[in-house]
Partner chain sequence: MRWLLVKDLQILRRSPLLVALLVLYPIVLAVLIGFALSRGPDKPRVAVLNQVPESGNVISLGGEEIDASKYSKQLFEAVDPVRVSSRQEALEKVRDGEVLAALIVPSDLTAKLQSAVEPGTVEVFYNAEDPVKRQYVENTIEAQVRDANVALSRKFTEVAVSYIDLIVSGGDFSFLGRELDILGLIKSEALLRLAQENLPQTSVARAQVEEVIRFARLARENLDLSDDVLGSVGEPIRVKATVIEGGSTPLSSFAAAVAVTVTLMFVTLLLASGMLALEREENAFRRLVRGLVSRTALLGEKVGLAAACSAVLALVMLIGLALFIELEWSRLPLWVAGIVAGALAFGAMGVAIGAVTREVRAASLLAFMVSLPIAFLALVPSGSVSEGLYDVTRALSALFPFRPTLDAMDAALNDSGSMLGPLLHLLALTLGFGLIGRLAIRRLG
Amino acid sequence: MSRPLTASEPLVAARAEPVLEVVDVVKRYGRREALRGVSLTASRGERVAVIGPNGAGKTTLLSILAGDQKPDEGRISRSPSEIGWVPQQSALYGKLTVAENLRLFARLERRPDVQATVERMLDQTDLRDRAGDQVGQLSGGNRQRVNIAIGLLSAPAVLLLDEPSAALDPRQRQRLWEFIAGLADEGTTVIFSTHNVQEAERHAHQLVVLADGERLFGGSPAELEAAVGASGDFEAAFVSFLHDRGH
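Chain shown above in sequence, structure on its own - the form predicted on its own:
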C-alpha cells in the first residue's frame, strides 16, 4: 500500500527551501485568459496536486512549466531543461521494446552516456524485467511507468505529470501512486494534475485549486477540508466550494 501522509509532512515541506517558484503566471489566448496570475511554491520531495474542473487551466499551467508554451506574464524560477514533463498523451513507440524506447529518447535528449541512462531508468522505475518487452504489449500501468521514465531521463529536480492515472484500473493506479511516492521520497518534486479530488487528497502534500484560470486555494489537504467544510462526502463539499465561488 502507498505510504500514508503524516500530519507533519505539509508543514515540513512548507519550511523547506523552495525547489520551484511560480509567480503570477498569466496566459492569454486572444481575449481569453487561460491563467490569471497563478502562483505556487514547491519544495524538494513534495507532491503537489493541481486540481479543478475541465477548462480550469491545469494542463496549460503544466505545459508552461515544461516549456511547451510561454507565459504572457509572470516568473518561473527554473528553466524547462530542469523540469521533466510527462503529458497525458504518451509518445511511446509500441513496436519497440522498453529498452529501445528509453535508448531512443535518451539519444533525443542528448544524454552523455545513453546506455548508462537506460540502465539507471530500468532500475529506478523497476522495469528491468520488462526491458525486452514490446511497449504495446505492456499493461497500462507499466506503459505509464515507461512514460514517466522518459520524463526522468535528465534526472530533473521537478517532474510534471498530467493526469497520470486517468486510464488505469484501481490496482494499476495504486501501484502507480506507490511508485510516485517512492520518487518523491528520493527527493524528486512531483507536480501532477488530476480530476480526481479524492486521489489528490490522498496522495498530495499540497493542493492547488484552479477554476477558469484563477487560483482559488493553495494548501494542505487538511486545510482544504476545513475550507470546504467537508464532514462526510469530500467530493460533494468540493463541488459546493467551487459553486459558492462562481465556478
Second form
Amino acid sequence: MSRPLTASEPLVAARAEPVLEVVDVVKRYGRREALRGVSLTASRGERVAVIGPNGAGKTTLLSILAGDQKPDEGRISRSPSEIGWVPQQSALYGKLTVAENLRLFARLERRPDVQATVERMLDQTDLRDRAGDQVGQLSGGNRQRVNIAIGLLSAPAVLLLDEPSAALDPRQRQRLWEFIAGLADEGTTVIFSTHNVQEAERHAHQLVVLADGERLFGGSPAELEAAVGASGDFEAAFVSFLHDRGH
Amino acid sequence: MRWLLVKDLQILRRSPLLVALLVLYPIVLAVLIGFALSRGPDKPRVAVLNQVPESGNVISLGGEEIDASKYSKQLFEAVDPVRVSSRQEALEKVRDGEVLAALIVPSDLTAKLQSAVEPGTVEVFYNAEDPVKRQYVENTIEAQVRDANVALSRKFTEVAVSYIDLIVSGGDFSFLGRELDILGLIKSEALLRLAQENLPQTSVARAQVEEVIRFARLARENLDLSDDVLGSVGEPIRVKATVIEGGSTPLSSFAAAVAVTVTLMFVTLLLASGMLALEREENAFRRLVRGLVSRTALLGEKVGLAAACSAVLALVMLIGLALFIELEWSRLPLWVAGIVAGALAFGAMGVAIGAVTREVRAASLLAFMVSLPIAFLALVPSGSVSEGLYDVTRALSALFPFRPTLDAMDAALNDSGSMLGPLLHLLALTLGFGLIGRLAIRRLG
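Now show me the form predicted in complex with its partner chain; what you just gave was the form predicted on its own.
Whole complex next, starting from this chain.
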C-alpha cells in the first residue's frame, strides 16, 4: 500500500471530478469573523492542504466540513455524514485493542460486514500484527494510523485530517504521508490542515492559504512557489508573502 | 448504544484497581458514617415539662429526706432543655422538629416515690423520623433515669432493711401518725416459750396471747410492705415512651438504608461522571456525536451503565447485610424499586457532573466534593440546629438524590412510610439532572 513519495504530483485529468465544493463560507464568533467567505473545490483522489499561521481559521474550516460547527453563511456540497474525519488528537479508547476499537466504530457506523471491515482496515493500516494490542500501548504513529482508519471505516469520498503529523517524529511522519498518499491513490480525497508549509508543499496537490479567516491563495504548490517568489527558502518566502498581505 | 455499553464494560474489566476502589471505598465510607451517626449530637434538645410543684420535690424515705430536684438537674445537664409550660406545647415542639423529644414529669411522681408502693412514671415523646436521633435521645434519657433509679433504689433498700430489722428485733414504728411498739420475732419467741410453759389449759394469760396475735398481724403487714418496697427497688421510676412523629425503624435497619444510599451515591456518581468524562478525555466524544450516537443516547447509556453497576452492588451489599440484621425478604421488590430509582437519579446527577468536566480526574474530584456535603446535609437531625437552618438544609437536600433515596430505602426496608413520594421525587430529579447534563454537554461538548 505504502509507496515512496515524490514532490507533488499533478492529478490525472480523469480523476479531476469535483467531489467537494465549499463556497463563500463565513463563520463568526460574536463580532469576530473566523472565516470570511472561504471557498475551495476538491477533486477525487486530490490531496488538499489548508495552511496558514495559528489562528488563520484552518481548524474552524475543517470542523465546519466535519459538521462539528455550522457555518453562518455559505454552502458546502456534501453533508458531514459523507465525510470522514480524523481529529488532531487520536479519538480512540486506550484500554481497547486496535481490533476492538475498529470493531466498535464499525458497529456504530452500521457497516454491513463488521468483521470484513475490520480486516480490511487492519490490512490497510498495516497493523495486523498489533491487532490484539491495547491502543494505549501503541506508538504515536501507529495510534494515528488507527485514528485515520476509523475515519475511513465508512469508506468516505472525502477524508479530513486536522494536523495529522503534528505529534509525530520524522520517521513516523514519513510513514503517515505514505499511508495518506496510498489512500489518495485509491480515490479518497484528502483534505488536511497543517502549519508546516514545506510538508504541505511536498504532500499536497492543492494548497489553500488562510490568514485571519481570509483565503489568500488557492492553487498548486508550484503556483504558490511562483506567487511567493521562492528561490531557496520556501518557508521564509511564504512568511514574507503573508507579511506583504498584512498578516 | 448496546456497543457503547459493551465497550464501557470492557474498559471497566481492564481497570481492576478502579473497580476495586469503587466497590470498597463506599463500603468503608458507609461504615465510617455509621459509626459517626451512632455517636449523635453532644446534647439533644429536649422539651421539658416538670409538673411537680416546688414543695413536692422532697421525698421522705426511712426517716431521711431526699431532694428529687437533684436528679432532674442531672438530667437537664445531659440535655439541652427547652422549658415548656404545657403538654400541648411540648408535643408541638416535637412534631415541628424543634426538639428531638419531650419529657413530661407528672405532678404525682414524688408522691408515688414517697409511697414506695407504686413506681412513678415519666413520659417521653419522641420524634422518630430519624431512628438515629431517637436512639440517641432515648439512650440519654434512659441513662439519667437509670442513675436516679440507682440512687433511689439504694435508699429503698435501706428502708426495706430497717423494716426487716424491725420485724426481727422489734422497736418503735410510726404508722399513720400512731406510734407503735413492735415486739419483734426475738421477743415473740421468748414470750411464746414462756406462755407455753406457764399457760394452763384454762387461759389465764390471755393478754400475753393477745400480744402475740397482734405481733403476728403486724409482722404480716410489715412483711407485705417490705415486699412492695423490694418490688420498687429495681425501678422506682419508669419511662413511658411514645412515638408521635415518624415510624419505628430499628437503628440497624436504618443503618442498612444509609449504607445502601451511600454506596449508590458514590458508585453511581463516580462511574457516570467518570465514564462520560472519559469520552472527552479520549477525544472520542466528538467522533461519537458526529452522527454515530446522539448526545441524549450517550448520556442515557452512561446513566444506565452506572445505575446498573451500582444497583447490582447495592443489592448484593443489602443481601449481605441481611445475613447480620433482620430484614424482611418479602419486601425484596420494594428494595429493588428503591435501589433502581436512587441509582437512576444519582446516574443523572453523575452525567451532569461529567458533562461540565473534560477529564476523568476532574469529574471524579467534583463528584467526590459534591457527594459528601449532600450526604451530610441530608443527615442533619432536626433539633440539632436552629429551626431556620434546619429548613434550609431540608430544602437543599431535596435538590439532590441522597435524601429521597434514603427515604425510599427506609420505606422499602422498614415500612417507615409510603414509597410513592420518594420515588416520584427521584424521578423528578432524574429528569432534572438529565436535562442539566444534556444542556451542559450541548454547550460545552
